[in-house]
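One chain comes next, on its own, written out as structure tokens in the form predicted alone.
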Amino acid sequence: MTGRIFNIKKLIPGYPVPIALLITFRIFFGSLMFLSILRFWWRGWVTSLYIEPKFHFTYTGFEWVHPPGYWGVHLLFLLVALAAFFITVGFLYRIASIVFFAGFTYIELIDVTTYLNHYYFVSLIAFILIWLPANRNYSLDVLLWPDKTKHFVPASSVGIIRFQLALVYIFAGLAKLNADWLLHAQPMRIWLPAKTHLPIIGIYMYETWVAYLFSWFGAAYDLLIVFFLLNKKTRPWAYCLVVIFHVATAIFFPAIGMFPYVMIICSLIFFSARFHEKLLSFFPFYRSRKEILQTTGYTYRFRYGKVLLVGMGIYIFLQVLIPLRFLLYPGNLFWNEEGYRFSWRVMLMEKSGSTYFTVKDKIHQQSFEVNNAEFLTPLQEKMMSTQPDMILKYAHFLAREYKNRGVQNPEVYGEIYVALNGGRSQLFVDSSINLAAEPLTWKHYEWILPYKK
């Protein structure tokens, strides 16, 4: 009975839990982010993604975000890397968390073409860490200011991270409950044949049943893994499955980047406090729970706790609402992609497009065929060719560009063909519409042609 009461109490937001859960999360998350930033430099992506492009696709409402020049971009990445390192070691933690969140998010807002679900996830976790006392033990901050040391934190500090992680998995699973994924094994039937070079399993990649296995297992995994991680008895086996699943994902789909490793590291938050204390025991200067319990005044309490609780409630509400906003738009979600971003739809479709833009000068009866390579990188052109808001932003850019070249009142028309999940290529937008005259908005774009199966 005692054990049951204790478990129920752990669900109460103010109930104290050992801070070890936050400490290990801070160390592992900060370390992974630090290595990720270094990876960007090593791969040359800082220059190729944020400096070389002549034009950047900003997010609607964030048009004021621009890359701060060659040295500015490198300085920004340096600040974010240092902030990640300071988070890891717990030095000036609050400032480091704010700098990391602001800097990392600013980088991702520079260009929509770099959007990945795990970048959004990182920004959210960084925002959450700003408010959590993850530096109140096992950090340089408490080494410099010992009076800041705390050994227990409110359960809500851990619960909000678990909630955010659970949301990613569950929404990803719900998104897979569609006909293409379950009934047609798309896009797995397109992607897997490209993996025949893999040893041992490569010979099976052309088999249709393998594509269905991948699809159904992926949906079941995302929908159920959180519940197995929450259960003490199934947790070790569930985490083994987390590692196997995400390592396999990294091998099969390397373009997904650091997402598998982020999920492997963050999923440790579901383990018990004693598990995290054992992890910390492998680090130097660790103090056991027995030593901690001999001290007094060791529980952290939030200032303005009720205000923070209300803020947490608003945050949770928004995180549930934002992925559901696609319900406000008509038509096929995968075709229109309106409400698609920020909804945890991970690797659900194969979409390709071919774009041909024409700029017309009605006054002088002239027309100009646009060479996209003159303005866009291959990645930008690829991403733009299937996403309506980016197509519109590009059309507006072309209108400004050709106006600067002497074309009066330029009109921009697009002949764009898109193929979805192995289907036939179809005309994507109304080619008779002057896209330069269409407003950028969060509303449905009427000039997108309906999807025909």
Contents of the next structure:
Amino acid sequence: MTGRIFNIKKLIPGYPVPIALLITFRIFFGSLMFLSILRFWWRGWVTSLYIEPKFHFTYTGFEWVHPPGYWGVHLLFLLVALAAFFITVGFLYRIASIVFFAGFTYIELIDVTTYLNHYYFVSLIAFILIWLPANRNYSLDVLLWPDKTKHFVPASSVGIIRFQLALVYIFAGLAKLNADWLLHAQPMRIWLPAKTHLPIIGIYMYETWVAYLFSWFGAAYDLLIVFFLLNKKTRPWAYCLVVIFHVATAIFFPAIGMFPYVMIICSLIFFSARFHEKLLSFFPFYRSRKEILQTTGYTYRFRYGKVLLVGMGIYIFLQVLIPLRFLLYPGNLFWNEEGYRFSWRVMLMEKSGSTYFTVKDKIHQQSFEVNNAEFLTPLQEKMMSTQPDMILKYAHFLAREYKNRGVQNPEVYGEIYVALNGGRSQLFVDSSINLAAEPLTWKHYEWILPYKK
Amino acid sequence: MKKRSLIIALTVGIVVFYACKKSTSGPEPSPTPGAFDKVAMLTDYADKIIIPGYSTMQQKILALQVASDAFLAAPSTATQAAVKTAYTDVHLQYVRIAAFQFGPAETNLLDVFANFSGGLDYSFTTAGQLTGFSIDSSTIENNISSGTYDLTLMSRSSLYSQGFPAINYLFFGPNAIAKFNSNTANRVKYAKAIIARLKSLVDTVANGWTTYRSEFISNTKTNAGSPIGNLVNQFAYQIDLLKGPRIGWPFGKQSNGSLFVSKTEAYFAGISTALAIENLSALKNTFTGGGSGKGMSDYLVALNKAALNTDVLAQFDVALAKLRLVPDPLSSSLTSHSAEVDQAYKEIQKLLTLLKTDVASATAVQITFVDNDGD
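Okay, that was the form predicted alone. Show me the form predicted together with the partner chain next.
The next block holds the full complex; its first chain is the one shown before.
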């Protein structure tokens, strides 16, 4: 049964598959990353996100990550852009991929505000690429060191990318299987009426059934597309659907930025080696393996294959586990957002909030209302107002800040209102709790008030 | 096999779902929002509120110019009183259109040069700082004595020495009439320059709308910088100004109760509360589109948010009622009517939450003044 869909032998990690798959992936991913970095720069986000803010929301465990100053940040972006270019052309590939992964991830770790699922995805793919022999053909590296040329790679090196992509889609699909999405067509019912400016389809955007159609189709697409991509028969149609779907999301929701293009490019990995060889034949100077007569070193072998295989097993295990950690937390996931990030929950809810913080001294003689705009950029404030861990980090920052201003043992109280998926705003955290005294923890925050439907 | 059954399961799911939907008829009364005409809404805003607002402003500035010329020719309490009436008219009209800080007003930085609020990102720590609705009297005096100044400068001292802050100081400040008796030529020249600059800014913006109008009414997007996005953001921003520089910060909310009486808006004219009330009631009027049936509030109703709309309108009224209990000048009411000020402040904050969170969320508008990727 499965044999009809794909060669079962390809599930054996060491089974040789043509390297073409990795080559096109390297070139497409590298050049897309290069363009993304340039775009980021061009839009002025390097300055507005990493230079202007006075305070950054660090990730727990990564408090040591700081933007390295004006020139440092720009230099870091230059380095990452250069690394992406080197990956594309396959020059000093191993070093370039390490630099890209480390640099890109460092930038992402500076501020939780800028967390995006597809940035996390890029970091993961970059991490995977470090270990893969994607430079062993059609690269500057093999031009310089021809004896490094390989024509086949272990199936696991392609399999791990396919796994990563499948994981994104399926978890994104599973995340949509909730009452708000399926039964109430939320947040589509909020987002679509804002899209009536679109030509032709715009007039349908007020229709409730369209919101349901979008919701259900989106969920079905995410859940099933991988299986249609894996099946040789359905693959071309499935890929057309990938392109149409992601281009549509780019038109409807321009704010999702590079995400659709990342998925369009990366989904090519599901095509066969023959397809990729055909694709590469359009590239200048490409010589297929039939044109190159070579008898030794035909297939790439991982040097510490068994160790790597164990590592891969652990990686896969963690990747499946991390998006499921939300199950350990009580309450409404969308409301509490505990175990929400790093779980492929993309475009899933409409949430916004207003936050009013008050700092008091220990004996409550002094009272200062906080002006958030004094410390946070509008984007930081917007992100903080709906995410408990950011609220807590901000409260801790405020306590330090007001202590420096001379307030004795400052206590921080938050009056915070949040609206979720078209519901009315309601009090988000217990406003009688001194947040400055509440610890950052992986446990459930008892001070979040339960969501009332 | 598996695949096919999945597809079947899904199809069945959808069919069953819709069948159920029909039979139970759902708890929500009318799930399909009526096709709301956004172009009509924006056209109404442009033609009935914004553009007439600017032409009224132009007329009132002309009247102010006449009154001020009369005063500058013969400074007296009578001519000063005439200026005060004309200026009050202008400033009240200004706060009625203050929410339209986009398009030509944004390009020409009208709000910054006419009625600088100091921005929302400044803290009130010491009275000596140029924050909120400060008036930079020393720069004004320097400009007068030197006779040379560049009113297009973007520095804080430049912004606090022109527009309404300068008019307040020059015409209604301490010993205003007496001061025109020394260094008269330079002082008169500066006063005229300030009013001429205000006039030219408003004229530029008003003229700008003749070309900007078509762009405004045809763009029905809701993203950052779109007309609808701008309107919703301005509702929140104006209430933020009310909560911050207009009332809350001079009232000492940021500063453990230390008052900043001289940083109340239009300090020397003493009309801060009147301006706040006018700003808020104009905002309500803008929200309802002047009752045209094509306003933002009607858009909310079309989006099945009638209850929210009712609550927002009610909260506007509550906040306005509380504000009306605070007499002018605000600078003395901050101490003499502190309980009333505090009450008004609380209701303004509730209104802010409704506009910034509930209304923005319902209309899919992001309250952020920058564009950025998101997911």
